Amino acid sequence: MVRGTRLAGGIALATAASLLLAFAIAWHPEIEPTMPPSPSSFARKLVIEGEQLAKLGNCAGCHTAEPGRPLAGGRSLATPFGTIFAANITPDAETGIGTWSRAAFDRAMRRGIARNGKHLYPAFPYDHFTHASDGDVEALYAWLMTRPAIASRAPETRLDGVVAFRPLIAGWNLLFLGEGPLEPDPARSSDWNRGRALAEGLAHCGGCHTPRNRFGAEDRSRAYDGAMVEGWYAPPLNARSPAVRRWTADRLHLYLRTGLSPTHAAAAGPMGDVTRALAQARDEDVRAIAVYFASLMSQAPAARQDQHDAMDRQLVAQQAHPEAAVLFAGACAVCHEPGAPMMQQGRPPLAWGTPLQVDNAHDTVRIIMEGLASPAGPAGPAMPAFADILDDGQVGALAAYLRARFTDKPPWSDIGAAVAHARRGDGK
């Protein structure tokens, strides 16, 4: 009896235990609020640097959810456990982070943790943000706190079930968080380290790149394997690279500052935001992300297509897909044949494009619904939309089509799912 009661008393005693130690760790204090910084009190170089690492880390893209008020917030980002709202990371100090102190600011980056205490949901790359400097934080902080104060309350975050109770992120850091800044690799240059840096942190090419697992986590087992986001599908950048051209480190540097390649495609869905900020980021940083990617990718394929196999390709696909033929004739062909003005101008061919040779539908459903906004601005080529114009069916052919006539590879079998998900536009 006594033995049994001291079991009792030393498992209630253990189990007391673990929920102190479990509280201790989800459990973070407020930091006290201060008063609005005055812009004239950071020095115009730092922030013309944080200017330049909110370029790379795009944050005007995730931050922004009408382009008159930028960085107030309320973008929607659809996720498996709900849907997330970006946070308002103007300076306004109702609604947005003009109460925060550079400490508190430090901690929401490096740590997922907010101002009040509460945890941030890792929709908010703060997994990659915490390898970036001391130096690199305050920039972005003296940035952030000179741009104009826009007062808009963004919807709250509710999502489902347990993930819904925010100190259980504090178990999802203890598994998943990788505290602290990147040790250089010796061996390799200081481009590739400098684009290693960049790329694993502040521009956080992995929250597109790479699958995530069951808990919503990178699967750092399989980085830069490719994923699927926002509907889109973000094709590998390791060895695992589709792209029927190698690519090199100049040729990835053009492709990230002007978002088109002339020996791959135009970048498309979220990839075309990304290029627009590169685009007016520093450019010996675009170069060592070039870099670094180069050389993730130095031993993907880069299967060169038999040009003579091209026509008997043509043929095949018209006789399998004859309505699509006359559909990508009538609607297509003026731009994409050979011969056709925006060829001769050195545009890729369709064949090039990485969209046709991965392994999923999406993203080519997508543009054929959805057109292709330049990248390049006003100049550059655009495509316009067709959703309003074709039907499910067509749409649908006109992919199986461009597959079966522009690659080698084995026809699509998620076309239907492809065109669904595209025209319902949930990002999922």
Second form
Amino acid sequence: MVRGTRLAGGIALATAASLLLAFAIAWHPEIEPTMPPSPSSFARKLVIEGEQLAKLGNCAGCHTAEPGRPLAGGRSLATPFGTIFAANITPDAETGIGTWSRAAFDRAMRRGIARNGKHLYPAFPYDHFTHASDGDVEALYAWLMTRPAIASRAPETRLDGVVAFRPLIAGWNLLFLGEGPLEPDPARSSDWNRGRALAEGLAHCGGCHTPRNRFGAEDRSRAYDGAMVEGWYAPPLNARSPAVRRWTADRLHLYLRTGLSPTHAAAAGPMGDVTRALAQARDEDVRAIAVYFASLMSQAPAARQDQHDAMDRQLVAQQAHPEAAVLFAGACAVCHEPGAPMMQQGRPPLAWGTPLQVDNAHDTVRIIMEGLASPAGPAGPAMPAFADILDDGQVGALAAYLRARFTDKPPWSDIGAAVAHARRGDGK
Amino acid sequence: MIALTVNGETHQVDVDPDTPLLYVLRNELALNGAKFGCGLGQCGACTVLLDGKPVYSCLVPVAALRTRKVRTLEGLASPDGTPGVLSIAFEAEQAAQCGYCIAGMIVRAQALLERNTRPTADEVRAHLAPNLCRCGTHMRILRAVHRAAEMMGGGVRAVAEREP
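The form predicted together with the partner chain is what I want next, because the block you gave corresponds to the form predicted on its own; please supply it.
Then the entire complex follows, led off by the chain already shown.
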């Protein structure tokens, strides 16, 4: 009896202690609201630096819902846990971050805690931003606080099930948030180290290109293995890169700055927006990121052999997919057939693009259906959308034809699902 | 022979299956409303409606149509030859200068107003953005679409600028 009571007491004590510990980990104080700082209180140089870093991180990509209201939030992001709405990060005192002090901003960027002490969902990539340097965070703060304040209350995020309880994120942070800057690697160049700091930090490349575990955290053991994001496949950026042509630092640099690589393809989907932002970032920073990723892909097949000859198995593909060959001739050939006017302007052949090389049809199908906006850099054609020209079966047949003609890889098995997915258009 | 339905009429044409719809309309059916501009899906002069949605007819292989219905500028007029509402509005606003883009503009605008006779000014601009005009009559084109929306019992809503 006495032993039983002691045991019960012990359990109660242990439970109370863990609850207290959990509370201590999960609870964060509110940081006092401050008056929005005067834009003139920031040095011009710092603001410009902040702008270039904001372009590098493409803050506006998630935090802008309407082009005319930059950074005012409200854009939705479909996640496996439900839809998350981006916050208003303009310096509006009521609905934005106008009352956030430098310390409050710093805590949000590095630890994912809002000014009022609430946990932010890690859809906001603070697990990356935590690696940013003090100077970079300061510059970003200066830039954000000098933007026009826009009053706009973003819809409230309501996730499904247990993840709706935000203090649980404290546990997520314990498991998956490695706080602080990365140790430089003395064996590598300063460009490589800067590139890594930016890619892993503000540019948060892994946010799309690294697969996530069931807790929604990036699986570091599969860093840059490629992942699905909002219905697009972000391809691998490591030794598993399926690129046909070698990704050198020079080629990556050109691609990231202009959205078009003459040896690979035009940037599609969310990457198109990323390159349009990178076109306005600091050239040296983009160059450093290119150096870093070229090194990550240095063991990829294309790094060992840069295949100059573009594969074209026209006859094989035509025999396998005769109807799609007709569609290609009538709808695509005028730009993409070897010798077509666009091909004379140094545009890459379809065989060199990653979408046809990866083992799923999502990107190919979406590009056919939605087209591609003009790249950020060179003036030139945009690809029109074919969603209203071709029916689902025709899009699928065309995708199969392209795979058969411009690669020697096995046929895709997921074309039907990819077309249905793209037609639904909700990114889930 | 390939069968296609244009403006409610079914035609049999003897062309290669990869022939662009635009060539069939102009060369086989003498429907010259849709124009050849770039042939690359960049300018919109060849716009027609495919099951009610605006498409570049220069990029539609005729074999892709199957049973889907094509409507051209000619099909927007009444059977007695009275021009469609948009055509009347474009004439009233004198929206054509060289006129080459106008057929495509009218057809694309038709798709919008059939769906919504009360679009906002921004929606009209965004909807017409794929079609190019190089004379510079954009403002007249927009006025013509506004006028047509009113003639259809709707109107283009001006959305007040929000407070910054």
